[in-house]
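Presented as structure tokens, the chain that follows is alone, the form predicted on its own.
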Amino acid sequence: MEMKKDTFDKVIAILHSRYPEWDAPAKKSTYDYDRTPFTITISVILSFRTKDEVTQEAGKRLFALADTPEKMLTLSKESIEKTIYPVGFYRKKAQSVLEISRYLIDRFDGKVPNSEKELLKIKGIGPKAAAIILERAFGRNIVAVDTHVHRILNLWGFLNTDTPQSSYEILKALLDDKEKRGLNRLLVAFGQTICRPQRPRCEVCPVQALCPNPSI
């Protein structure tokens, strides 16, 4: 079944009102370091296929050692691997951290570029990562589409897409700036606590009555 735009607007308004109640890993702010475009970029790299709480703790340890590209290049790959473990693919990610740091120094004087076009030129940064960086580091009104956002919007029938990238392209044109703002955080928290991929909690879902595909 399909969810129309007016119903989508009602659902999002309800979720925003309930967002403070959710104890979602994505909402936890355990950062003991300055949130800069560089630390945000590296945190995004660390987060792939890794739980939020694991990513946050790994970032805390890593940025205590180095929180700029210049400082990062003083660390060995082995040291970074040891520091960020147990994030998923920690060896590959340690190499990416060094490569990104070197690239930023060589191409952008150590600064993270604030355009999608330039971010996508950086090895290891794809459309989803670029969107998250632009949203969180530069305050852009953009929807970062991860698996939760893609899954939920297709479950609702608001989108009918095969990949997060195709969902992202449609949402870019479909939503205005106000609607894009914070949508990723909202739906990720909702997907972690209520609309879970396994064992969804439809019985306590605040938008169950508006959902075209409830599990109950």
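Switch from the form predicted on its own, shown above, to the form predicted in complex with the DNA and output its structure.
Just this one chain is shown here; partners and other molecules are left out.
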């Protein structure tokens, strides 16, 4: 089954009125480390193919040791591996963390560039990571298809089109003429708390009646 766009709009409206706090920026107090462009960037790297909770715990441990590119370079690759374990691809990511730190210092005086073009030049940062960094670190009003958003789009049937568009293009079209940033956050929060990857809480979902594929 697939959902129509007007149903999608209705779903967004219901979620918005039921959980107005979801489209607000994440509170700093929900994290145990400073949310700087650098820590945000590294968190995004750590999050690939890894559960949110594991990523959060790993980030907390890592940023307690080093929350700037300069401090990061004082750590050995092995100690970073140990610290971030058990995130997926932890060896490759430890290497990537060091490379990115080195690159930021050499090219941008230790700062994360507020530019998609520049972010994409960094090894280890692709289109999705760049979008998430721009949104979270710099508040840019763009859509960022993270794993939650992707999963929900798929669940609602928006990714089973004959002419395959990227999930990024599809979401952009669905959220056109709206405040993309807030609505994007709304979907992420929905995916984290109710429409979860494991054991989705359909029984408390306010839009269950509109869902094409409830797992209830």
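Positions refer to the first chain, counted from 1. Whichever C-alpha set is largest while still superposing within 1.5 Å between the two forms counts as the rigid core. The structure presented is a predicted model; accordingly, all values stated were derived computationally and were not measured.
Here the rigid core is superposed, and P206 then shows its C-alpha moved by 3.4 angstrom between the two forms. Comparing between the two forms on a rigid core frame, one finds that P197 has its C-alpha moved by 6.4 Å.
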